[in-house]
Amino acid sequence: MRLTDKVAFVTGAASGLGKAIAMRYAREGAAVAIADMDPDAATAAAKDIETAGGRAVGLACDVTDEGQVDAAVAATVARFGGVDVLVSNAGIQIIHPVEEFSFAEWKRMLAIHLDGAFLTTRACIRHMYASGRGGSVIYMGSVHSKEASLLKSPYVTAKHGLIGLAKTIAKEGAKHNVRANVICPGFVRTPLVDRQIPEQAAKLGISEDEVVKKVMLKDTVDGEFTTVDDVAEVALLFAAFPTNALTGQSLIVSHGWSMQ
């Protein structure tokens, strides 16, 4: 069990990628804080882990709210005695051509993806530094941390920004044995992606099947979606890696959709 005695704080963890990562961490011995906008879903996800024999707590947390973030991290430390791994995973998607984006939508996208990453990082690394145990900061980027696609200007901007944040935290955190890395998945069949299929079909004037085959998967080597388990495996690698040899990196998990 590669995360025995570790404590993980995972945002957006009541469903999708976040839940898969939280469940995998729990199976590897970590105590997990399920931080999510939906407190009932967070509690239910935590109960799923506890039913399986793990340790978890569900916490309501809007990652754009400084007070809520600090309180949720403090509650995690009080419950489990520290925090060793942060997975900044909370995110949303809004798609329009740039000329149709409202400023409010732009700001909301950047707030959730970038402000949320900053606030959770700041709250967690304070405890990582103070504990002397070090830790691992993991950002959920995207292939769009490296590439661009139509209709996603704020998402692409935010996901690119996470790489810069990770590199900075990797340099600042090194003397405290805190690592920072970015996971860059391709399209994963989560509710977030499922909602994009009809939206992109309407915006691009093509069928939903064409969105899947000609937009989402056309550049993969095998025509397959990345899975939540694929991403959770990389999240485990970053969380459990024992030295600063693996820090400041961004790893693409996309069935070859992007090769950088």
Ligand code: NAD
The other form holds:
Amino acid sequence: MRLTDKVAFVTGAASGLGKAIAMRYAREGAAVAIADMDPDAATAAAKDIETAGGRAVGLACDVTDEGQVDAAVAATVARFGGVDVLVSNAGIQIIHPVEEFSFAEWKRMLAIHLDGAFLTTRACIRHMYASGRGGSVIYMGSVHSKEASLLKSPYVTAKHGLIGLAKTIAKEGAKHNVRANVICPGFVRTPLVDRQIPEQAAKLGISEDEVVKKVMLKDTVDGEFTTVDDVAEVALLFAAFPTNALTGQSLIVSHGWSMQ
Ligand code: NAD
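Having seen the form predicted on its own, can you show the form predicted in complex with ligand NAD?
Below: every chain and molecule of the assembly, starting with the one above.
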């Protein structure tokens, strides 16, 4: 049990990577707030954790809304007595060539990925600093924090931006024993990716099988998808690491797609 007595606030935790991380943290002894804009799915994910013997609460929270983020973090602190780990994970994907993006789509992508990271960080580190317990801030980046792909201009821009935010929080947070790091996964079969396969096939004029083999997994060392469990393992490493030796870093977990 590597997270005994810790409290984690995980955004976008009703599905995919966030849900797997929340469940892994709970198995390691943490109390977990499942913060998601889908309140029913958040409640269901929290119930799954409680059924398995863990502690969790589902909270309705749109990470782009300052009031909702502050309220959800306050509710977590009131319920579990603090917050030690933030996983800023909520995200969506919208794909177009840059000349076809509407300004509204561009702003929505940056709002979810970057405003959401800022708002959740600010709310959580205020408690981490005040408590004197320190903490771990973890951003869900992507291989697209390091590399670019066709059709993904706002996603690549936002995911690169998270590395800058993590480095800054690493410097500012050090004297409070708050660390900040970025996880950079390759493609993982979650609803976000399952929706993208037919969309990419249509936009690139290739088959869905070709999207998987020639776009998503082409540069991996073994043609394999990364799994939610692979990513949860890295999220556990960053959450449980005990000192400032591991801060300001970005770790790629992608079957070797990117080796930067
Ligand atoms: P997913 O679609 O399975 O889950 C995303 C969750 O985020 C959903 O529960 C959704 O309700 C929630 N969400 C969306 N907008 C929100 C908002 N404004 N406020 C609160 N919650 C919101 O997707 P996933 O694949 O698990 O993606 C999670 C994160 O991982 C994203 O940041 C994504 O960019 C990143 N990522 C995914 C992959 C992949 O291949 N799946 C790879 C690298 C990075």
